[in-house]
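Just the one chain here, the form predicted on its own, laid out as structure tokens.
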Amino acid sequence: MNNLRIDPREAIIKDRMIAVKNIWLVSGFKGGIGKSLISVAVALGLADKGRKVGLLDLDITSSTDHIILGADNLYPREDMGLLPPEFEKIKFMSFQFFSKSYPLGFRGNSISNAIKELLCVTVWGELDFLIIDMPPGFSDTTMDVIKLFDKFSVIAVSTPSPLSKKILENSVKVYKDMKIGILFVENMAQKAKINSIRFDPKIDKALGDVKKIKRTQFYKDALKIVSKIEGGGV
């Protein structure tokens, strides 16, 4: 007996990103290095020059993306599944919007479901990229979306920090394997290098109002990150 299962979300999924040109999976492999922050700057950038453009916020046990942008009171429409509500020119869909801020006490196989159900109702229509803000880590979750996507490229998030480097080091070896394109971020750095998103201490008090956060050195430098994105990025 074939004991062979498969899920018919999957060709769901696919079927939804038909008209998605590119995507673009924001890793960070542990928290609190700006993972978050990245994939908000990557969407507003790639918005500002006229590209249609839309962002997933996959961390659904810990959702940061709605609080960066100051995106409140937004909510999905139904047409045929879930049309994400459009915020500064990006098409924005987030657990928040159904958690309201509330912990999920999800663990392993109960997030895959979560996120794999997600994507089924989410209806994207035509985008030039989306900016998918990745769980942190790399676990069996991280490898239930990747399989989801016939093809994306990894914006690989690290810190100055030996222990980020060492962690994002060993964690990118499975995209390699998968020759997989990566572009490698180091956030907070302490100048200015290829790839390099310096720190700001300025950011922080520009969350939530996306006009301050364009005015900080933070998105000035993540311009940079964008405009490597559009020309192919790896």
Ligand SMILES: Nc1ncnc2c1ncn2[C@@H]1O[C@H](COP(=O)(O)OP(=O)(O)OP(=O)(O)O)[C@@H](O)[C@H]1O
Second form
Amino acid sequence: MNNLRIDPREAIIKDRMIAVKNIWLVSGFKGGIGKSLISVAVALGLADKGRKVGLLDLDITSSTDHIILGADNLYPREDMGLLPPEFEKIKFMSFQFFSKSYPLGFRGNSISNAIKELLCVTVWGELDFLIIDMPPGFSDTTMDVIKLFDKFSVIAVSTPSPLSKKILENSVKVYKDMKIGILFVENMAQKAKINSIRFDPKIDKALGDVKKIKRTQFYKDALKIVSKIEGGGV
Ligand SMILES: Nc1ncnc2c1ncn2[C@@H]1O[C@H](COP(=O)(O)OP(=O)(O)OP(=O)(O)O)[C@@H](O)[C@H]1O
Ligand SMILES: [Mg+2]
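Next, give the form predicted in complex with this ligand, keeping in mind that what was shown is the form predicted on its own.
Time for the whole complex; same chain goes first.
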């Protein structure tokens, strides 16, 4: 084997993730369809059920999970790596800790490198679930995650829009070919159905306040997804 092709960071990452039992990517192939809200709600729901949960915001250039949570002024502590700060019983890691309110102008290789660096230094410890909020589309980040994690499942988000459903169907073919478990979730549904979260006009007013989020219909619907993935999922 050509040693020059080996990236030692990939081995370190596998080591760092060794005690993470379940990884769920929250993915969808359009922007603004609720991936981040669902990631946060699912992480909060799992933590409420006493599960050890990590939340990783991998939407590098436009992280929003900290805004949804109202998690201001967090910063990881250093101890043989970076310890994700705990917020609402969730170990939370986001590029926003380092970029603050400036946009990160990354593309291509710099995205891959940033993801690898962060995963190399992050000490998750033992986790029942790591929820990863993904950027929209089948992006550089998606390619990296597929390469870096041995095993993961996907919460595949769409809206009731036929366009959103069609593009999702096409895009998840890659996951299906890889025999990766997929839980389809319809967000902003008109009425309650299995694996759906209804449109909730009150959700935006609850952003930044976990207590308020937990009182919304959005959160109650998201708890159905939590039960599903807690039970193994798909
Ligand atoms: N079930 C819902 N009911 C009402 N509004 C919703 C619902 N889900 C999402 N939204 C609206 O969509 C907005 C965007 O949600 P969110 O940021 O979670 O989407 P996203 O898919 O993560 O977006 P991006 O692709 O930009 O990361 C929310 O701020 C909210 O206004
Ligand atoms: Mg998002």
